[in-house]
Each structure stands twice: as structure tokens, then as C-alpha cells.
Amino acid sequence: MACSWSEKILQLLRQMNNFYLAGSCRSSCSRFEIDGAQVGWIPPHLVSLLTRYPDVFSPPHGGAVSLHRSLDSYGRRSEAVDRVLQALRREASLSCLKGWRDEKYSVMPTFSDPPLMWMERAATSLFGVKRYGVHINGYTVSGSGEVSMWLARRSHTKQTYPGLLDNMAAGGLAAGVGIKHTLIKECQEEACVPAAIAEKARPVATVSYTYEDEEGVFAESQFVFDLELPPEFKPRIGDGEVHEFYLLPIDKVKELLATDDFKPNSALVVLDFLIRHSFIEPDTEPCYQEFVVGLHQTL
């Protein structure tokens, strides 16, 4: 069992970092640059579509696609790119734009840099723009020290990964919104966790990975928080994004990680929890180092 469990986890990590593997689209992607700084990767099929908008995107040069020189401010860049995306959305040839959300995500080289523009969330994978989110591990500790974790079953009508297991609460980081604010909002909206409890969550890690699929390049980094909940507390379904909550012993959670029942990036967040809380140890897990490396890749 142990060996096959480890192999399944390695497969998950390879899948979530497949952009770094030989044979990925990385070698044929163009760098997406703004003001000389790389902010993403553009797959070849999109590069050819963007050449139709020369007043917004300069022709590919030296392996990079840049925004036109005249777009020299946050507002101008954001509005010009949004006009292009709205036009491409009407053509309906890019499947990811069917999931348009009217959510603005910040575009910048690294998280600590000032944003250079905003972009519609559904389009970020087309440009391989780094996306950030917040994930909350909700867990309890019994009087005898047994750890159990609250997992959410996603609603069967969710746009992405319907019906799969997930962290107790999680959400993307919208442009201009803080991390702690997002955490408290998602806890309240998804799991009815009062702010007074949610703000006790501790920032513990980031989990970063980059994968490609038919919709583009997903370069993601999740800010991870641990929230120890009172044993008597039960999350409740809030905004309808969750079908049900389960409180499961940590051994059961570990077992579920190696199944197809888990949303893949949330499985990585739980794997990180298991490592940090010593439920996975280097003496007994031969793939310990591969696990740690696979959870902390950079764009």
C-alpha cells in the first residue's frame, strides 16, 4: 500500500508540474513581457491570434510577445487587453473564455511587485499569468491529541472540478484584495466560519506549481493557512459552492489524497499539511524530498 500510495502522489505532483517536463509546450511558448519584465507564457495558438491586434500586442520578437509601447499605464494596458479578450470571447474558439467570471486578477512579475495591469480571471491561463489564491486547512485536535481534518465536497454544479473533495475553504486572490481579507471572506461565504474564528488562522506556507492542459498554462501559488477549530464547531454550507462537509481522521484524509476524488491543487495543499505536521516523515517515506520539491516550484 505505502509504495503504491507514494507512486500515486508522485504522479499527482508530476501532473501538477508538467509544464517543467520534457515534451511540454514550454519550448514552443513565447514569453509574455510588459515593460521588459516577464509576466507569463503564451502558447503558439494564441500568439497567432494576437497578431491581429497590432495596436495592443507587438509582433513576436526574440521569443517574446510584448504590449504595444503606447500602453504605458496600468489602466491603458488593462482596458486594451480586455477589449481584445472580449472580441476573442465573442468568437468562442477559446474554450477557457466560456468560463468568463468578471473577476479581475493582478498581473505582475512576482507577488511583491506592483501590478502592471489586471486581466479577466478566465483568460489568465491563455497568457500563463501567475495566479494567487488562499487555501485554509480546517482541522480539530481531540483531547487525546488525534487530528481530524474538515474537507468540503464541491457542489456538483461548480464550473471547475464539480463534486470533488476540497479544502474547507479556498478562493482566488482578486486584484487589489488582501490575503487575510480573502481568507476571512472565503471562510464566511463557503463554510459559515465567523470572522472571530477565521482570523485565528495562521499563515504557514505557500504551495506553487505550473501545469498545462488544453486551456493553457496554469502558473499558480497558493497562500496556505492552518486553522485549528474548536472540536464542537461544524462548518455549514454558505454560498452553495459546497455540497457537504466531512470531518475525517487524518489517516483517511491521507488515503483519499491518492484517489481521483480530490481536486488536484487542494490535494497538494493537504499533502503540505501532512508533511508540516509530521504525518509524513523522511525515515518512513522514501519520496519525502520529491514531495517537498514538487510542492514548491517557481515560475
Second form
Protein chains: 2
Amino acid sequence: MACSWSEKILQLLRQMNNFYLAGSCRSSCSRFEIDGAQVGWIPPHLVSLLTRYPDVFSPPHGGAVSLHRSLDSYGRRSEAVDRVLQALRREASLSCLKGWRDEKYSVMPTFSDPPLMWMERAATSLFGVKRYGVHINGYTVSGSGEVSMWLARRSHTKQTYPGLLDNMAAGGLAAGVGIKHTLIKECQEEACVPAAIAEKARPVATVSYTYEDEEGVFAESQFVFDLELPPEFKPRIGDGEVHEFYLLPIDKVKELLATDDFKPNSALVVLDFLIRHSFIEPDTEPCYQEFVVGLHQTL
Amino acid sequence: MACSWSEKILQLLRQMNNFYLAGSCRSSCSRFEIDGAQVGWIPPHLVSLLTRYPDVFSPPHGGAVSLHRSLDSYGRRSEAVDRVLQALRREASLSCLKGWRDEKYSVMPTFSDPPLMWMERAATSLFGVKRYGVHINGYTVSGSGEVSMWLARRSHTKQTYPGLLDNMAAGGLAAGVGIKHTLIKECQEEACVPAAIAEKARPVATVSYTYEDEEGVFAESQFVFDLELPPEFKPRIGDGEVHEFYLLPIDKVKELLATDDFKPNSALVVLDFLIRHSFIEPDTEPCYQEFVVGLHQTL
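Please show me the structure of the same protein in the form predicted together with a further copy of the same chain, now that we have looked at it in the form predicted alone.
Expanding to the full complex; the earlier chain stays at the top.
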């Protein structure tokens, strides 16, 4: 298994970071700037569309699209852009806006900067705006030290990646909502994990990547938590986003990572778990260092 | 403490990755290529020097310096380059060669590729050749769960970073030597940790960075291991590379990270430990994600 497994994992990391590869749309994208700071990447077809809204988006200049200078506050920027997005949504020409969620995501150059505006979640990939989320590795350790991991099979009716394997719980970070708070909420809603258990989750890492597909540019960082669960605890289906939960031995999880049965970003989160918990060793995995670097790419 | 501590850590990460910053020597460096694959970066002053050895280094072409095509094997390349380096060493014009160590490092495009040649350790920064090493976090957990970390104070007579704080043990990866093997050897030599204890160390991460200084370009990846030590165990000074060992509460270690008392790359290894062990939390540390990304930069 070793050699082809490693190759499959490298492929996954390349695919999840394909925006950095030669031949990506990156060279034809305009920077999306607010107040002179880059907050995203806009592909050429959207740049043309946006010229129809000159009171919101200034004409492209020096490889960048900026907001009109009259939009000088968080509220003004958010509302003006939202009006444009609502108009584009009604036209129905942009497929990703069909997945409109009524969820507000913060827009900022880096996570430590104050948000400059909010944007509807479904539009963030259109503007290559960076998104943040939380992923939780739920796992158990038996008396003899054997580690097993809880995986979710996503509902077959989910809008994205239906029927694929996923972490026990995960969710996007909405504007103004805390990271641990999001984690506890998602654990409760998706997996019926009581707050008293979920709050024991430990922050351990982030996983960052940027890929492009037909829907846009996905620049994302996930805050990763490990949650060791009592052996007798079983997650249960909550809000219907999950079809089924499985508790699998870690070797089986590792094997599944290299199949097409896994939601790709969740596979990265599990890869990070395998490395941190020493289930992959650098003397026997020649790509060890490439794996780690591949889990932490950003622009 | 929080705000200035974060700023100091961001500064450290920027300094350790200054080769990527605008204004670094990167734009004036030539790629060092073997068989068409890049293995390093050569600064302009060295490019001029190397033109004196046309039977070893081909004339610069298309921004790259390559080995002469007659050097078509691991042995031939290594020996020919070593002859040039010995000659340059005798001339004593390159300060970094004064630190000649008689240690052979592997030269390859990535760690998973077969080595294309070996090069004297002291010369690798001259050619911006990537180097690999091992760093060990030695720590204890008290009965009540308090974590303390063993730090070494480097000998005041060490060639590099004399008198600064360091991980319990660390060492470079010489050509053909295993990672775990290097770890066990360094633990024994530097800290008198018996092999039976050192072999319990767990591989958990890599830390990667590239900086330039007056000595050259330092492109490095460290394989990181955690070693939980029995509370009663004390490392002892071995080969004289260490002046003293300290067992410090983790909060004190965190505080020291942001001082100039720490060897910079060892500070990164400790930062990674603090993140993996949840001593830094993303809701209270706004730079959490930037920290993680900064620990995993590569070309």
C-alpha cells in the first residue's frame, strides 16, 4: 500500500492547492482589494460583470478591483456588495449563487485583522475571499491504547460532497462568532455531542489550502480540534446533515484517506491527525515533510 | 503580555522566512540545478567565483547554475564539488567555510527524491541547499497534569548561537543516516538520555523555513519529536555542546520564546509544541493561523 498511498495523498494535496500551480486561473485573476489590502481573487468573467455596478466596484486598475471609495465603512461595504450579489443571484447566471445560504462571512486580509465587510457565504468563492471553519477529530482510545476515529458519512442530499466521508463534525465560521463556540454548536447540531463533552475538545492545528474549480477560488483555513471521546459514547445523527457515523480503527481510516470516498478538505484534517499522533513516521514515509508543508499553504 | 508577545512571535517568523520577503537576495540569486532539478540558490558573488571552475560548474544560463555534464553520478558530482570547496576554503575568502565540519549532507530537490550528491555541511548555506535536521521536545507531565519542558542552554563556546536557549537535543541529518537514529544519537550525546528512553520519542511534525543572513541562504526543515520524560529523569551534559539544562513550567517557556535568549529555529519548534498541545488557543490568539502557516514555509 505504502507507495501508491503516498502518491495518492500527494495528489490530494496538489489538487487542494491547485490555485498555486502553473496553469491555474491565478495569473488571469484580479486582486480584490479593500482599502489597499488584498482580500480575494476575482476571475475575469466576474470582473466584466462587476463593471455594471460602478457605484460599488471601481474600474479594474493595476490588476486590482477595489470597492468604490464612498464605501468607507463595514456596514456600507457589506450592504452595497450584498445588493449587487442579490441582483446577480436573481439573474441566475452564476451557478454558485444558487447555493445561497443567508450566512454572513467576514472579509479581511488576515484572520488577525478587523473585518472590513461581511459577504454571503455562497459568494465568497466567487471573489476568492478567504473562509475559515472548524473541523473536529472525534476519536477514542481503548484500554490497550488502540485509537479509533469517528467518521461521518455525509447525507446524500447535502448540497456539497453528498455521501462522502467527513470528520465527526465541522462547520464554517460565520461573522462575529467564536471558534470554540462554533465547534460546540456543530458538535451538538451534527452529532448530538453534549456541550459538556464538546467543550473538552483541544485546539491543535490549522489546515490551510487554496483550490479552484468551476465554482470559483476556495481559499480556506480550518481550525482543527481533537476530541477524545469516552469509548462508550456514540455520536447520533442530529440536523440531518449526516447519513451515518462509523467508528473505525485508525489503520482503516488511513486507508480510506487515499480513496475518492473522502471529502477532500476533511481528508487533510485527518492526515494532520495521523501526523500529530505519530501514525505516520518520517523514516518510513518519504513524503512526510511534503505532507506537512502541503497542509499549510497560503497565499 | 498577549499583544506584544504575538507581535514578537510574528517578527520571529518573518525573520526566519525573510528569504521570501521583497528585498531579499532571492531575485538576484541563480538557481542551483542538478539534472534540470533545482536543489538550491546561489548568490551573485558565488556565481562569479564558480566561473573559475568550468570543468565543475557550467556557465550561468537562464538564471541557473548547473554542474558540468560530465558529472553524471552521485560520486563524481560530490567529489568534484568538494575539490572546489576545499580550494575555496584554502583561499579563506568565504567566511562560512571557516566553520568546516567534515559532515556530509545529502543534496536533493525534495526529501523524497534520491540524493544527487553530498556536500560539506558548512557549504550548504553558501549554495542555499536545503538541510534537514531533528529537534526533540523533552517534557514532563506532573501527577496533576502540569507540563514542564527541558531546555538546554547552549555552550558559550559553540560556533553558532553560543549561550542561547535550545531544545533538549537537536542535530543535523547527515547523508545516509536515519531520522530516528539521529534523534537517539543526539539525545545520548548531548543530553545523556539512554537509548531505551529516547526511542520512545514520537514523531509529530516538521517545521520548515528559509532565511538569509551574511553567511548565505538557510533553507531548512526540522523533523520534530516529542519525548515525554519521567518526572524523576534529568538530562545531563554530554559532549559539551550544552552549558546547562533547565526544567521550566510551560508558561515560562512561552514567555522566553518572545525574548532574544532563544535560538530562533528552536523557538519555532517550541511554538509548534505550544500549538499542538493547546497552550495557545485560536479564540484568544488572533495570530494563531498565521503562526501555524509561518512554521511551514517552503519554496
